[in-house]
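Next up: a single chain in structure tokens, the form predicted on its own.
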Amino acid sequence: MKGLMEPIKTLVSFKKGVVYPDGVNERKLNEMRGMYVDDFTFETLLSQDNPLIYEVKEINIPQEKGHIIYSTTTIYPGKVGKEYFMTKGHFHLREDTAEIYFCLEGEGYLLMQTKEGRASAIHMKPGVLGYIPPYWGHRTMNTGDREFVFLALFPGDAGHNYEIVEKHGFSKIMVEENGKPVLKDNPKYTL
């Protein structure tokens, strides 16, 4: 048996994530440029302020076949003109590997898409369970006032494929209007 790993225990606040983490990536304003439609705000927003969007707190799990990895993303509030504050998103790179998000604390949407463009939205909040198949891209976004945070777990060996998203965006985008969350189409969006 080839490098036996221990099993490990791992502490879960419902309101913050994991309590140790084992390391965290922090993703700011501007490294979300392209991701939001008004540029202009967009632009405007960092000339003042470069705020933390969300954070993802994981816990150092093999990336390879046999292993799960899990972790907690924390989505701040806040929104880039009409659209809400949210995750870069993302395809895996071994397509046909699935997700699971769980969501522990404040409410958003899981929004997914194939490559050819076909979206779904799940709305979460505390308890609510996203399923989110092989071969669908996807993005969380903080549809609330306070924290959104939830786990995620995925096979070892999933990675993921930034780089399909960053080039052509989501085929929908979540916006306010009146006060509500509405799923409305990306003009920015390429196929």
Ligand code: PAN
Given for the second form:
Amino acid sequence: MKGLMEPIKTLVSFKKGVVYPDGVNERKLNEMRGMYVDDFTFETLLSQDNPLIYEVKEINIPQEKGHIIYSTTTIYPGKVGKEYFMTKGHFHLREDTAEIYFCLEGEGYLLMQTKEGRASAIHMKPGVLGYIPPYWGHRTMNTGDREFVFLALFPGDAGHNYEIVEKHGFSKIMVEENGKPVLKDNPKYTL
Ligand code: PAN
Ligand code: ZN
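Form predicted on its own already given; the form predicted in complex with the ligand follows:
Let us now look at the entire complex, which starts with that chain.
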């Protein structure tokens, strides 16, 4: 670590996440091309509108070993066809780093998978903490009808690898069937 950092305080609203973020990283529908199963519905939606799918409210923490980076993610409610609005998902560049997700508001799933395609999902609602062990890629989806908000904490030197997900996708998808979220095999997934 380079030098001594001064302690900081962060206000976090259960409903809205970080109150005074240093930065907000927005992902709109057009940045999610290829991620959803139903490409036709995706393009139809996009030709009408480009909704905000999720936003990450960040605090500036050095991206170095020894630090813990934290942020809140808000995923808005909605679907592309039957598939719920979700994050892009990633593995950490340093694969031996873990992460904690703590749900503050709303409802959703934390979907994890190994590079071999083995999947595991945790149902998230306020008070549920999901532990993402080292080596598991992770993506979250909003399966409720209001905003799904969670706090994420991860090692400063973890880094993000989106390429694996862009290339291969996740082995499972979360779709609505008879009004309920169901985990299904992703027909687009390639190992
Ligand atoms: C989270 C995620 C955040 C957005 O802070 O970065 O929820 O998801 P994507 O990064 O997949 O777009 C985290 O897991 N950080 O490591
Ligand atoms: Zn992560």
